[in-house]
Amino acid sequence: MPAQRWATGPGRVNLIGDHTDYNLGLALPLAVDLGVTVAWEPGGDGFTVVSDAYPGEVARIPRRPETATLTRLEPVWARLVAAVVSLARPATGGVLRVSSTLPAGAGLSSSAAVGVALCALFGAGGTPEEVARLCQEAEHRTGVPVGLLDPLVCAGGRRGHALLVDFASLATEHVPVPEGAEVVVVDSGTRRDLRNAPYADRVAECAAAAARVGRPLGLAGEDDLAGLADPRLRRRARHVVTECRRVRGAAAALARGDLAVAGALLDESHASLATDFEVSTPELDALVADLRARPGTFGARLTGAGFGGCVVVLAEPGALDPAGLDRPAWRVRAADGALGPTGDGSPSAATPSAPAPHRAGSAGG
């Protein structure tokens, strides 16, 4: 029988750009060192999926999963799975457990880091961007509308650095993170699950926005925006187009180690976030307000979709103990992704006959 093989996928935190990467715009992730891991056990014309998240179920999966089939699978977490395993096409089967460091539902990318793990394991795929389209198709075909933003970053990140991303021509540069700053990530206690929150409505918003626009938002100036007649639209068009300029400023200032002028940029993201793309909740708007007011953090915002899970902040060494918070945090690092630190295609994550370590962060709560 052949070797037990085993990949990491990395997590990721939008240090600032959300809701741009399917309007063509720009993003600044990392990947970071908490991930999910994915053992396969070759063998067998079928997968049996296990996941520590959710002891005691168990899925069965076809080699060749139908893709009309895939949105009725049960249980709902193995979709996913089945989706790239029916673009990979592994030659055989066998089971497959799944463990993970990352919060299940608070906004870090359980799901990309899954899917880029698999791909690692099964060597589908190739280059970051590669991958990355391997595993958008897989969770359109489980009915996510999600962009290529998460499992670009979880691909193909770098240790020590955010990447910034264009995603009108998938462009990417590595931008150092200083050695004076540190990223916290603090869960607001929201989850949220995008097949129930209202993304696809502001995918669809946005889609109207551009149509009326003439141009993906994501190339769009605020001069495009005065036509925009509904206000809905308007605010939804505004937000995309000012977290553009203000990915711009942020890498920047990173790049010239300007936490000050970082850490504002974060703090005007979360505001438009909040108030013009309407997906932050009131526990992430109180604990945004909390984590500012403590001294030493440059900046916070939510990250991910929104509607729920966690804040990241920008702050001094040592200004948040996650083990000092009232709820889980954790003190992130960038991290290589899981094509490893080339990202040039080689699975390097996948690894023969060992278990994969833990990667985790400092973990409070």
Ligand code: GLA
Given for the second form:
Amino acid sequence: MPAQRWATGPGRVNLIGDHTDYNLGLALPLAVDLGVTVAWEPGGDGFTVVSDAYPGEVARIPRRPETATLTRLEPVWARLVAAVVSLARPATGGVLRVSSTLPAGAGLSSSAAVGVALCALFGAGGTPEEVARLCQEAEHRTGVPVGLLDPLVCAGGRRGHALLVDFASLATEHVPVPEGAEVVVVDSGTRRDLRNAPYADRVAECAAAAARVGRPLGLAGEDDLAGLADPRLRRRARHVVTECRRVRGAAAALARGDLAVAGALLDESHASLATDFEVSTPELDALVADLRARPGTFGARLTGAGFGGCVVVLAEPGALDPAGLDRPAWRVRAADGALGPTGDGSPSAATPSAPAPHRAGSAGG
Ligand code: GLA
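The form predicted together with this ligand is what I need now, so please give it after the form predicted alone.
Time for the whole complex; same chain goes first.
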């Protein structure tokens, strides 16, 4: 019998820099020690897929799914798996078992975690950038117009570090998370689904603003905004331009261990996402205000696309006890991406019964 293989993709928390990736701006995410593991028992011509998150549901996917069928495939959660299969073109089908320590739909990138885990399993792509492009194309094939933020860090993050990404050049820099900082993620409990949330509207508004400004918003300056007559487009563009400035400031502040400055930039980011970009919700705003009022927190903001999901808090170690909050919360650590510490996918020696987080491996010969 062919060997069973498995791979784990980490989720991600974006420390700062939201709605900048598809504008060719900057972001500072980290891959985290929560993730999705996919086990693959190869054999047969199609795939049977089960997921811990959807007990009792079984998806059947042909080994060469047609792109046109992907947006109709049921159950919906299996569409991304089918899209990655359609791009990765594995040589054989089999049974795929998906299990997760990440809350689904909470803005911690459970879908990119699945995508990068599948790429690691199927040996698709090579560099973090190639894997990220494949995962992005897979999301696009399911009808979700995401940027490269999530799969890039889920593939190429590094333990103990945030990843400063410049989406214009795709240059990346690993920025150490200082010892005196703890990252806590708190779930607002409200859910968003990027297929239904007005995410695509924001992408379109930014494209319209960029066309008027004459350059991608991530490369524009505040002076460029004066020419934008439409107040809504001006607010959207202002968020992107100022957010990129904040990302640069936060990366520099983290690098020198200045958590007060980094935290203040997180606070400003939330305000900008709420007022200029209008992707916050009353629940997220109230949660951010509550967490910021607690001693030992440096800053807090919604993380990811918004419209629900999670808040990220930069705090003094031990200041915020996840168990003491009245909702799900996690103290997360920056972890290696699915391609491992070297970013090249070197296989780990771990066995499937005790998978090393965020790596790929095999057992049974
Ligand atoms: C989602 C998308 C990313 C990015 C964020 C917002 O997570 O998948 O590409 O646009 O929203 O920063």
